[in-house]
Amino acid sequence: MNFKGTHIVSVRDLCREDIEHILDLADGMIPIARGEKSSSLMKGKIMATLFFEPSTRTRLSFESAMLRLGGRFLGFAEPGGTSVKKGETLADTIRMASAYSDVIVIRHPQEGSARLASKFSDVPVINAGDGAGQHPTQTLLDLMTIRRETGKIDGRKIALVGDLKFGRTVHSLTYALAKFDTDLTFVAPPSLQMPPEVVELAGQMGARTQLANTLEEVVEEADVIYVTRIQKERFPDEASYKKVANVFKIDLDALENAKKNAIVMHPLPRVKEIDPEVDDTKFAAYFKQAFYGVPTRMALLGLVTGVLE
């Protein structure tokens, strides 16, 4: 793919070896985004991160990213200071912000916003996670993750835990990964299953799926063991929430039967799902995790301007 003015919106759009060039060229912005190295790769450029739902780690990483490239950024990250207060409509606001940067990043709680938010801009939309729907670059820096702590990607056999639902990580992530030859199993009570589509999506794309209710059905086998929180905030009352809050928690209990070089992963925050006795194990990776979403998304923002192929 030629990147430069490309709308970045579902990790679907990307194939096996668009996502191995983002990686590959992610590899190399490491040493920047610790800070080892400086850059003025973006010298020039603006982003605007538009974040239309509450964020750390996602805009933070992003607007790192931009800072650690020479670039700079404007946008809001609470809308209720905006005018969108005032009733203006989404295509108005990416109008206007594609007016004043070279790349707009975007959080929305409404899915499929971004895709709409990219009929309407002159600049590369970055889809930073739309509701329950797609969050292409949190999908990116997973697979970094895997690709770094485990030595690779093919091959492994990878648990995604939790709220599989309304999780748009997951949704995210099991596209990419069915882009491999990965298996995939999906641990969850029936309420809170991955859905049917993305399922039967996955294995015509050639991953090998199972549906799972326990850890300790998988936990032996996985090499990857991706923990979603249960997102409260996508629940339709706190009565429906209350009955699966708490249904999973990884401790060291639960990982006494994993491979001794697993890894744990979570995209963040974490609420009661991870013991924090599990932190300071070889099990951890989640933290890391979190550090990539920087050089990932260095890599992406480079490639979408036009200043890297």
The other form holds:
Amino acid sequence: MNFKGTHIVSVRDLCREDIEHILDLADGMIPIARGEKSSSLMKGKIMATLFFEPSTRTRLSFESAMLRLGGRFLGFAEPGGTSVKKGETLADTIRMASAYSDVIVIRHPQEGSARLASKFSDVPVINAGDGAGQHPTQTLLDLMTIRRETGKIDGRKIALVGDLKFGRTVHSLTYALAKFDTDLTFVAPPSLQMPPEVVELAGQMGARTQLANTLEEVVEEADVIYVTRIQKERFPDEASYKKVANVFKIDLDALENAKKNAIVMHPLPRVKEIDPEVDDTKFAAYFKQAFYGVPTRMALLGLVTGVLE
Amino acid sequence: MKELKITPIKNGTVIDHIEPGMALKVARLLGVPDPDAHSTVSIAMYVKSGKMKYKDIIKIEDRELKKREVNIISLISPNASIAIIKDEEVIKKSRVTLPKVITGIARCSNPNCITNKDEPTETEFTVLGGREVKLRCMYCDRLVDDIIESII
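Target state, the form predicted together with its partner chain; input state, the form predicted alone:
Whole complex next, starting from this chain.
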């Protein structure tokens, strides 16, 4: 694919070759992301960051990516004080921002907002999360983490654990992993299990899928344990939340039978899903995962603005 | 003498092979009854049919359907056929075909979809065929819960 001018709205718009190309370029960006090497790749370019709802990692890593590549950014971290609060449509905000910048990064609480933005923008739009919808850059950094920390994606056995029903990152990740040769196990309490249409579509795309209720069932086999946050508000009362939260908690006991080179991932922020005692073990890949957001977003910014091919 | 369940029309449109029991819904979506129209509309339900066992039929005098209306029929009755009648002769007859994409016809059933906000855009859905027609919102990716209820 020629990425120049392409909107990145959903990871489903990308084929396997596109994903691998982005990850290859992201690998090369690591020394720049770490500040070990300087770059002026994006010199003279402006990124508009339109964050209609708060975000820490995503916004900061986009801004870090742009600054490390010698570019600049403008925008807002929350809509208070902007014309959005005065009732301006998203379409008009996008038309305005596209006149002021070379690339737009948008996070918005409504599903489909990034797709809408792409229709009204003259410059490429990157979706940084639209409500409960898509979050393609998170998926790409997740894939980068699996590839770098386990050596490859093909052939990997991946257990997705926690809130698989409402978690936006796990749906996108499932579709992306299904483009590779992977075994996916969805580990969740029945009320938070992966929606059947996602499991079905992943199967049709070629992934081998299975469901499980407890981590013990899969921990010995898994190469990757991808943990998500279980939100309290999904449960009728505190007691039923605690019961589930304890079953899916990752600590050293839970990892006792894990493969030696297995990794634990988490999109962060974590609450109590992963005990801090795991942080200093070789299993912990979640902080590296957060770092990989920077090189991944560098690669994408370079590609869609046409400074990289 | 053979009694006709619905008499032939002189000019207008015959929608045949509608899924049995769906004729009133199709009629409603076509704006029938229209208080300002005075042409005859005939509706027959559960008519015996060799191909379908049972079918519904609608005949509307003095009206040709617009493309948007044909698309609506295809969504809720994908086997329907449409004949245009002029001077009691069938001048064109064709089966409806499912469009790949529909624009501006349906509303997304996800209340948090951006197309349900006050934005200057039309809804767009990918039409998924199969045993049952499904619509997937091209903005938020969700499947429409009830196609008939979603039609604008």
